[in-house]
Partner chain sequence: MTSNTDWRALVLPLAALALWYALTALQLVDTKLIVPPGAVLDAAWQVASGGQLLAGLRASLVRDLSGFAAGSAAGILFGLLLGVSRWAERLVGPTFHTLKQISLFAWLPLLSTWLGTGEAAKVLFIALSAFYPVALNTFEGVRGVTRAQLEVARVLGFNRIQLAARLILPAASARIATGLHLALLYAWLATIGAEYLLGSSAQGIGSVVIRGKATFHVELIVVGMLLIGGVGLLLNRLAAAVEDRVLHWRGPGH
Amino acid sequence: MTARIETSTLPAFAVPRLPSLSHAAVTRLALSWPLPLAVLLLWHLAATFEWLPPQILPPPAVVATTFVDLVRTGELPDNLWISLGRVLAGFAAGGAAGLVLGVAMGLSPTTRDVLYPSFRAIAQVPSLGWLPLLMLLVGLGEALKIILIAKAAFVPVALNTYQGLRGVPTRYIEVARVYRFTRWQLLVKVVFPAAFPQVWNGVRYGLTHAWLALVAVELLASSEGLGFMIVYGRQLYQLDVVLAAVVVVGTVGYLLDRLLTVLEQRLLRWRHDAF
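Could you show the structure of this chain alone, in the form predicted on its own?
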């Protein structure tokens, strides 16, 4: 006797749903492609009709072949990891110092009065403006690169943290006082969450500035890294190497910013749930 199985009694298996893109996200994605494709097409036409000599503007296909060769030989990944290590070390040091200073100035009027004028004066000096002095103090080693990258990240993180804490609406503070929050509760439940979006913007700007400073430092004084690849390719008149490195610099910088954007959306999800 064959047992019959009622299909209605079978357990229902949940089919995983793929993440769906909103209409606005699809529109943004569609609008982001025409300009890069137009630049690539213009580059291809300029190389095909030799508007510039191939030694100055190599075709996109040659740059792509060079990129593959650099990846296969390990030269590009090795220099990329060195650059990423430098920028992460400098960003961690400068970002942490910026957060501490920004919080101190944002919470303490006395600290703000003492440090803010000097901080603004230091912030007006570009990172590379400190290069001659730092070269005399620490030489041309890794310390020079880390310090300059840290300084580039330090200013936007400190400034945005300070302004974020100072910009917390006073009505939030008044409501917290009505509920008799302690100072610790006021900071943890009101001030820091309200200031977090601008603080995070400072972190994003800090990482962007650190990445830009890294390339500039490696262009000036380095024997390895993506910036060194650009200088080395220019010295040997290998513009395909230069352009391949430039594309990697731009792509990695964009991906780092996108990573922080995704983290921001996840960390701020509570705000969307609340409203």
Given for the second form:
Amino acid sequence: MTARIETSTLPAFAVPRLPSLSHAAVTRLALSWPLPLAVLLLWHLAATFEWLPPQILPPPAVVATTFVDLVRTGELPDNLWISLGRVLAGFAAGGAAGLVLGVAMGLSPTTRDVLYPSFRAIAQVPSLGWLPLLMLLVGLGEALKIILIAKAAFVPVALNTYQGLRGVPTRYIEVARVYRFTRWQLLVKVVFPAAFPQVWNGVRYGLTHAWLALVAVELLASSEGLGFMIVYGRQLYQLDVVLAAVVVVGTVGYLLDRLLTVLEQRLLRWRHDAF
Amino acid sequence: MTSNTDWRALVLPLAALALWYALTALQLVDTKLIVPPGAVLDAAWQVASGGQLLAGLRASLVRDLSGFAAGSAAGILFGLLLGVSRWAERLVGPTFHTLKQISLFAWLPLLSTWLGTGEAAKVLFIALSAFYPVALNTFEGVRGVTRAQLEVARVLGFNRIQLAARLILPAASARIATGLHLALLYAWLATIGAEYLLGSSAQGIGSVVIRGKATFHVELIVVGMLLIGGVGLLLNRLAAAVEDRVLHWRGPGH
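Shown: the form predicted on its own; wanted: the form predicted together with the partner chain:
Shown next: the complete complex, the earlier chain at its head.
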């Protein structure tokens, strides 16, 4: 964190980095394939020779066909959109609340003293612990899912924002005092940029946790969405549907995380320009 | 911490408690849905003396800890292997990093199809939840060993086992501790999740809560939630204390 701040104040090293495929990168790429291919082959063999019944382990080709079918009939995209909508709504609500609380606790010692212990206590109960109570209070509807996802995103965002703000080295603030920054300038030009990496970390964790909570809550209480597809497929012993949905869950999780990484680089570039 | 801070920390919980009590005492809400605090206390007393919840708690803890132990042991070995061997990292690393993106709970239906809804599926699921953070942090910790440190060990003529035991593991210990800490929290989440999703016939605190929900015993649910949270808090504290102890030799300055 400190290193980043320090380099960002240096003159820009504007050496454009070309995306070159070096020898090492090609080797890395080539070596990453044997294991998945071996597993796929083993899976295929197990299915062909019926080491396991096909209800338990459908052949990879069947899973692929099912996947294409699910996409073509619109079943997979429909459920995917529903899940994505839920996760974004919950993440937006929980993340925003987490940012507000984190900033409030980070900037005001009084707020921290009053709220932090309770916040810690609430954070200790795993998201799923709230589920049965919430089910009774708000029913099985959309509100339940959004609240639970929001809670899952809220905790890491609030915690990291708070710790990021508290962790701003006092010497930065002293320098700002020397320059006679106003309170606002101090916040916008020193405190927030310095805390940014950790706050962003919190946002990333928040999104990861939101996705985790989404899958869990859809497995437990839902009639649509990716999690529901998994439960439904399992109940009908259609493991091909289950596996196809699991692959999508993994891919979306990966893409969401990538998205935030790319965004971070964008935002950091903006910071370089600003300094 | 001064007594002043302690006092202010109680403001919010006490206010919430007072609001809760007032709402139920004045019958402003459906007391079947939002049970009065007294009923929760009664329920807590009953389950404590009846032993239902405590037996469930014990079953959950045993499950949690066995899954945690298995998963984190595998995680340390795996992370060590990946960190030490370039070949292992290149062959297995990409697959590992891809698989870890699959949301934990998506594994549950698969595991239950393959292993049934018994103890094996639950413990394996908990182990899986502990495995990822430990493996990842161990790997990164091992990667943090510097070339200079390695060269000193070479000069001293360390063999492979000495190298692992005297240099690599101690150097990575802080990261491994972080991984174990995370794994402890994830394992507890997974324990509750597994008990919710894999049948409520088995013993376990999650099963008790789900039964409470099914039979509309709100006070039982609240007691269960408090216990789940309490255990989470305790595990977290315990991990922090152990971490301080074990990493004590690092001293300040790190």
